[in-house]
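What follows is one chain in structure tokens, specifically the form predicted alone.
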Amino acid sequence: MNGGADNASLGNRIAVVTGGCGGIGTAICERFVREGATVYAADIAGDSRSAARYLSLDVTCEDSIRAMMERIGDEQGRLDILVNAAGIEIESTIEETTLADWNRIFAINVTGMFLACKHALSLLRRAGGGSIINFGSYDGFIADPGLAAYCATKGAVHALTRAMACDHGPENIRVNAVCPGYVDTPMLQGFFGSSGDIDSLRQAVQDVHPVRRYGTPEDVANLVNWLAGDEARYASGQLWVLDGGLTAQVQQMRL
């Protein structure tokens, strides 16, 4: 759906997207704006590339998250949609992972999500309910080699998403997780860039998918937009895998 005054699906909604300046975060912000929402792109990076309102945010800092939610409360009075898209990836086995790296990836991928949800709840209640959309991964179900800590964080995201859906469903607060596979973002390009034959690897990644391509940030934004809106009012506590059929196969190709 292309937004507009007559068909915007999120008209008059207030949304915040952590990691809102990243590849997927920017696409989500742009889609929400087109659908009529007032959108805050919260990120530790620079200003938002979308039409969203930029907020500087360090998801590992509770004071930073608390200040962000207080500002949104002062400016808007409520919050309808929270998207936790902030995240990093560390490519290593547990033997190669330092304790500092382990703590950092959990601080961003898991604790940051926990803190954002915790401090958003009062604003979501003011709105009479809302939608929380977390970012898991297909790596929370199966594991890619050399991503041990990343896989562990996504498993935690999946479990916490379900727990929050159970706890806050009676308050009309829905909680879901989007679990992407390969998506064309700077994180994926960094993976390609560390390999020798980039072109052949890119082709191999596409060929291993039944749909013969990897995803785009817009593909992810489409699902997030649906989960944020009223059409998904009965959807909660679910882990929505978006991977072009990758994990539907009996055996994965070893890249």
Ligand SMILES: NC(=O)c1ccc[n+]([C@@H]2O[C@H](COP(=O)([O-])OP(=O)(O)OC[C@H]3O[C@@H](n4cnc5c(N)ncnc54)[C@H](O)[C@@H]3O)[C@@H](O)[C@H]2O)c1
The other form holds:
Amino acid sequence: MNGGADNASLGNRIAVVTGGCGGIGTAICERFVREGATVYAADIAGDSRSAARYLSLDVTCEDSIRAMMERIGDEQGRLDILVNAAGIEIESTIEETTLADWNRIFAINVTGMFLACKHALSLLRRAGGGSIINFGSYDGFIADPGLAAYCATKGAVHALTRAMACDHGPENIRVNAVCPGYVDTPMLQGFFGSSGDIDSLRQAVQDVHPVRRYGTPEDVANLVNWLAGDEARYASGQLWVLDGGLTAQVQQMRL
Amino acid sequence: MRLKGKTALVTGGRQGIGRAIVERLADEGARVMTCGRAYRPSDLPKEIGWQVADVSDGASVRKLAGQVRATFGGLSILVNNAGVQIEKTLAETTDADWDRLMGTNAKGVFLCCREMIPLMERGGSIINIGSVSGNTADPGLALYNASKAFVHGLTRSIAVDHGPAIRCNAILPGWIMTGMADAAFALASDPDRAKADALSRHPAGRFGQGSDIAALAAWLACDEAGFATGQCYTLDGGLTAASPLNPGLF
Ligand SMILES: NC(=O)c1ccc[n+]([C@@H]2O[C@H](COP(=O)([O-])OP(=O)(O)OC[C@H]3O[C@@H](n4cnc5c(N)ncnc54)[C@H](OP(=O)(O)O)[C@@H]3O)[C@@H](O)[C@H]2O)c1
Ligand SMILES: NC(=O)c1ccc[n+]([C@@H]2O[C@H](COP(=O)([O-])OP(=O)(O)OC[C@H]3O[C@@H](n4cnc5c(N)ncnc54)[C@H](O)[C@@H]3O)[C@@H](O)[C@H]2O)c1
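Other form of same protein, the form predicted in complex with the ligand, not the form predicted alone:
Below is the entire complex, every chain and molecule, led by the chain shown above.
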């Protein structure tokens, strides 16, 4: 991946990143800005740490999504890139998951994505097409313990990604999902919360990865940047696993 | 007795998974023949046919097909189970290793299918033994892993090209306690600890038995599985449903 402004790949593009103030979202916004795009960081949390324009957004609320798209429409007249990175994780088995928890995680991870895509379509059409990048997870393929509802939302994201790619491909709208493995963000710290933080588990976690490290938000932004740009113009409907080789392996015995 | 009136050839039935499949198909009423590179095992039930055959050798497999025709007339079930494992990375693998491993695991399946398909009647079922290692890698088993991916690919091609007359599926075992699994554990610095750790990675709480694989083979062989074809079915006690990292075990 080339990463310099000398080779800006997203000049003149209009992009919005939901969850744009999160660990991965921030890195994506920063990268898009460096690549020359006009970037909106849309998040329920109130402070954008990147050079992107901050937009207050609750992805579960249709009015909030509509207001965001209206504003982008008013200011830019179109949209080229939508990244759906807003997401939460609930660390529990189904037994410990209340119906309210279940509904909340589906509202953010799945319904929020549906709403953002649905209301982005007219702006994407005005741009003559565009690129939607959803956040799935390797957890949509195989399970981590105690993450049942989260795994289920990511499986739904994968299926929705393919379905939208199918429906909107003819309008030159590409839809892909990025499926990260372990990426060092606040979400991952939360996941390790009960068993210690990622630093104390650093060596153990790294040792299980064929590349002997876990991912960084910048690693993920590299892939998102490629999918957003014209080099990826034939890429659609795919689930792009990015995990340092983790899931190329059968479970690794500790010898 | 779901296989009454059917005839079956199981390659590599001397021991392990192959033997379990042989015994199960016979229990279900099939007439069964099996083979291996050496003489008939003394404990093989007498109603089971035995042929000395090396599946990696074209002439040997043609001879085997002749014996199947002479004994059964035709063939309803073919189980490609014969397999070998070499514990090496790609860099360590010699040309001779390639011939031995790919000869049995890949070419052997190809030869047996090519020679037996003409003997198979409508409703025939081919069952290939692949492995979870053909989808996700076990360390230090480079060619073995790749040979099983070949088996999975060939399974789909046979199903597509030779349906509807013949169905073809693969079973992908996880850790099944046979000589082959013990050889893999022997690679560990502390085989007992490695075994205990591996066990804790199985949601089913145990390793597989040959009889587990045989139970699925019997179903795939029988007419109840009439709509199942072209698939690779994993049977691993839940092993590969979980992340390789499995932080629950830290
Ligand atoms: N055990 C596991 O955990 C596991 C997991 C995944 C997949 N599998 C697969 O399951 C199958 C059976 O494995 P297993 O564990 O039962 O192994 P095993 O105990 O080593 O048995 C292998 C059998 O194959 C026969 N064989 C080997 N090369 C042959 C050749 N060229 N021609 C004819 N027969 C040959 C051997 O008999 P002779 O010595 O008489 O020739 C032996 O009976 C293999 O395909 C293996 O890859 C096993
Ligand atoms: N970190 C990992 O290891 C990892 C692995 C696989 C997938 N992912 C996925 O990547 C995406 C980003 O994850 P992250 O690690 O950056 O997490 P993060 O917690 O750092 O960021 C998530 C962001 O989403 C925002 N958000 C939550 N609810 C919202 C709502 N209702 N409306 C708008 N914004 C909302 C949060 O405020 C936060 O800024 C998520 O979809 C996550 O599931 C992360």
